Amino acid sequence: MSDLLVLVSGEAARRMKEGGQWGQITFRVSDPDNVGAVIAVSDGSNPVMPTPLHSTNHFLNAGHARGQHRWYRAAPELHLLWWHARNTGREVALEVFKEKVAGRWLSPSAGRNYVALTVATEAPAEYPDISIPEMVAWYVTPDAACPVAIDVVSAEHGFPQLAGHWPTTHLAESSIMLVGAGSIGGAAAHALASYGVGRLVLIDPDRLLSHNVVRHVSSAKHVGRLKVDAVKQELAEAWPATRVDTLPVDAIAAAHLIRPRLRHVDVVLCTADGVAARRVISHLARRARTDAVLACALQDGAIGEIIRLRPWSDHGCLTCHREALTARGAMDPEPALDLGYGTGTTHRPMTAVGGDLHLVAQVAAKTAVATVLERRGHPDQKLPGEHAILGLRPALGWAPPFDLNRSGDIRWLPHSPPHPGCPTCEEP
């Protein structure tokens, strides 16, 4: 069995820290798991008051909960001898703990151990040159007290941690509307919520079936249901900073909807099949001046594409560039993103693999999070190029820029202008 494990909630641990000398806990544990987080704890012998987990779907809110254990007051020496006897192996001294500590002391008896945390605020700077808690758990029986592993949630879990390394607010005010919630757009929306972006708009009509799987980052439990929704509910236990409106819709027949919404994001990430479908967000996202990303996989799954249209004079649409690298002999793999899926014949972007899909994803994620932070002043994030192709399983023979010679290569290849007449790029 794994080493025992305790939790220890924000608020828990503020209520401790706060409190007086000493109180009664009450933990919520799972045995198998050897794991328990505290769900309620008293300052003396005041009543006992609650103290939820952080994460209301936690495993644990099943467990069974568990009172008369103790938390105290205590020196900063004990601290120190958690450290060194978490690190050596070893137990602390009965007497030697029961010296350290303040409080009413709870005498443990053959059969009747118990968890103990120890607050010492003054630990961390009484020792600044090691890393000692100011709230660490023991294991406390008739003869010594045993150093327990333990996890603080910190009051400023989640994104807030990062401030100061990472452009937390900017992408907390950004906002991304992501077309198509398949193998490659599930994954993208994970990506992007796991970048901080704040609010995601995600437009399917479909639903996940059971040939999905394989391929999707949903499992099997939301066969049946509409993909958006599937992927919102998993944002919302993954990262539930990420604020997520769904519209079930064919971005196609119902264009008039995802028009007005393009003006309220930042970027548009097009991770839908079909030629028709990256045309139309892609003419969409021109006039509506926003930035689009497009992102497939090529070729029975071989390549990874992704390309950024940004809406500039000088910067041609979907069209566009895909006439100009023909013009100069490229091949023009869009009509196979048209065969159809179960009638009969191979449907090319779905032969490939889950991972090589989510591969797309990540990169499509940050090429979409780099265009929002460029534009918000961070030259850290200017990409090198707009139009990136990722070795899946290259071939032989391909002619350029499809031309790779092995699996994780990545070419960036640059925009290409609009070509004269283009009802897209030219004004109407």
The other form holds:
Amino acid sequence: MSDLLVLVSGEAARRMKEGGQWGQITFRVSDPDNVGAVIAVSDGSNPVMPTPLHSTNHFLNAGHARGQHRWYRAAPELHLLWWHARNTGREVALEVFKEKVAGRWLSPSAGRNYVALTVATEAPAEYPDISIPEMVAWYVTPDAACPVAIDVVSAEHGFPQLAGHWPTTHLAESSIMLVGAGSIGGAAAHALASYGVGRLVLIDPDRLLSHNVVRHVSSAKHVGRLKVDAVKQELAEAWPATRVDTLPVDAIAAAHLIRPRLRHVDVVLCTADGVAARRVISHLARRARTDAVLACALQDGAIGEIIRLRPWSDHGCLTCHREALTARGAMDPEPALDLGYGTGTTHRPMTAVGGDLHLVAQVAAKTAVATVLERRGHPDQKLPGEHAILGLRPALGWAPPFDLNRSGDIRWLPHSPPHPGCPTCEEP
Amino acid sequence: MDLTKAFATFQRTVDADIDQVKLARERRDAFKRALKGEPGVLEVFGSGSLARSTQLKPVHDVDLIAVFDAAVHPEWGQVGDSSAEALEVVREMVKRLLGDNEGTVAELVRLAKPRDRAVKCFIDPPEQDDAFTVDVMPVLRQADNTLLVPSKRKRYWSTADPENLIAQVEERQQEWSHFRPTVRVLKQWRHGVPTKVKSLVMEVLALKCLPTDKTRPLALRAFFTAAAVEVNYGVVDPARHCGAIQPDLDTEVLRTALESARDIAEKACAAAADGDSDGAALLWRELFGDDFPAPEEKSSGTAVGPFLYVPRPVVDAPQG
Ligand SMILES: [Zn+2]
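Could you present the same protein in the form predicted together with the partner chain, rather than the form predicted alone shown above?
Up next: the whole complex, starting with the chain shown before.
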């Protein structure tokens, strides 16, 4: 069985630090997990006031509440003893412990052991180099105080922890539109949020159906909901720093809703199925002078592909890019492309595996984030090209540049120039 | 060598001569004094790089804006000949107040010629190199505080907000004392780009791409990285009134030059981070030209060589 762990929320820690000499604590406990979290604190003999847990759906919300525990203000040396005892597997004699804490003492008795938190806001002066925690936990028995592991949530947790190592501010200020919340799109949403993108606009009209679950980041508990709502809720839990707006519409039918929003995002990442939706996004993004990244799997999941379309004078749109590959004999146009709208298959059959699609999503998210950051002056985010091909399950015999022959290989290629007369690339 | 000192030395070669700036300001002030007393003139102030302190040497032009009272000139601002008329009013004023034989305030201006938007006033004799001129533009102030500026050629008045640019540059300067000096460095750098780049293009790119929270080398590296991308989206009036600053700009040539500068700046920063400040200085010299000081020869007599990457082993300190 693992060691006991005590969780302290930022609010609970603040009350104790700013309080007097001692107080009462109520924990919520899960015995199978051997974890307890502070859910209420008092300052001395004042009323015990609730302190919220880490998140609204934290697993300990279903645990048992146990009162009659204590916190004490302590001499800094006690925390040095805690640190030493934790590292040597020892305990601190009860008399020593009692001597080093202030406030109203609660005596442990047989069958009435308790958990004590101690607060010492200054490290001992004789050990200025050692980082001694301000708050530590103990299991107090009639004989001894045993040091207990503690995790205090600080206000600096989250992306501020990475500041100085990663351009958190530039990304927090950025916003990315994600068209398609399917297997690639859902995974891309999580990936973008994990980079610290400040705002996402999710666009997809579909609901999560039971057959989607095998490849989608959203689990069976969301079946029946709109995919954008399922992903939005998961992001709220996993990445609260990212603001998520949703627009459950079809990119082709609702181009008029997408067009104005494109002007207010840094990049649009399109993971939609089928050629038509990708062409619409390529065209609208070019007109809005917004960078676009398109991600998909080709050849039944054998190849992953990421295209970055920059609206630059010498860079072509998706159609120009595809025409160049077709002219080289590298690619055939989609067979259903010329069928009328609604008669072709808009969704590809499910043949690619979820993990591979998530890998494509991860590289696509990196591409989108690098695009934002290079424009903000980060030279380490230059990409090797504008078109990436990933070997997922490569087979022999495809025409270059799709002639990958190893899984995990990533090949970067340059952009294609605009085709003369292209209705997307030539200024209206 | 000390890179901070090297940048300071280089900066002095870029910055306009103090006496020249002083003379430019004196001449500007003579114009201000003269025009301010005229009926129908509400305000006279400087615009252009001298007003923003981003002027590059040599200083040979000063831009002045004269705000006229629309009540006195009710027909100004309308389509037609009123632009030419406004320029003619200014020309007459300059001649009468500042003309070099009968000017009532000062005898300064040899020739005042109405151009498209402003009256160009020639002061120095024509045979002098970098002959000095003052451009005076008549404008009207609109209710939202923006200006209406004339165009003789297009025969209409358009909205502009030069004070917005002055305020933005001032704001950046408050954030970072190297802002204006670095803008001058960038304007100087553009003379090496193999296509014509207006100095205002560099200034507006700097507003967008030059960070104000870094050292000069790191800020320059970030500038060249960001600007090589940004220039492809068009460089427009930051107040969003006048559109593209230089419609005939060859974006691809400027981008390629910015990318090369970025690559050199990246190497220079890597050299400095490696403790090789001589190598870094050589690279900055490659980027900015021979005005950037070269490192001294080593006492052993060996010449300073170019910075070479010494491949470093990767530390086996895994994060999971
Ligand atoms: Zn095109």
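Residue numbers count along the first chain shown, from 1. What you are looking at is a predicted structure, and each value in this text was computed from that prediction instead of being measured. So that the term is clear: the rigid core is the largest set of C-alpha atoms that superpose within 1.5 Å between two forms.
Chemist: Superposing on the rigid core, does the Cα of S219 end up 2 Å or more away between these two forms?
Modeler: The answer is no; the displacement is under 2 Å.
Chemist: Does L325 show a Cα shift reaching 2 Å between these two forms after rigid-core superposition?
Modeler: The answer is yes; the displacement is at least 2 Å.
Chemist: After the core is overlaid between these two forms, has the C-alpha of Y127 moved by 2 angstroms or more?
Modeler: Yes, the C-alpha moves 2 Å or more.
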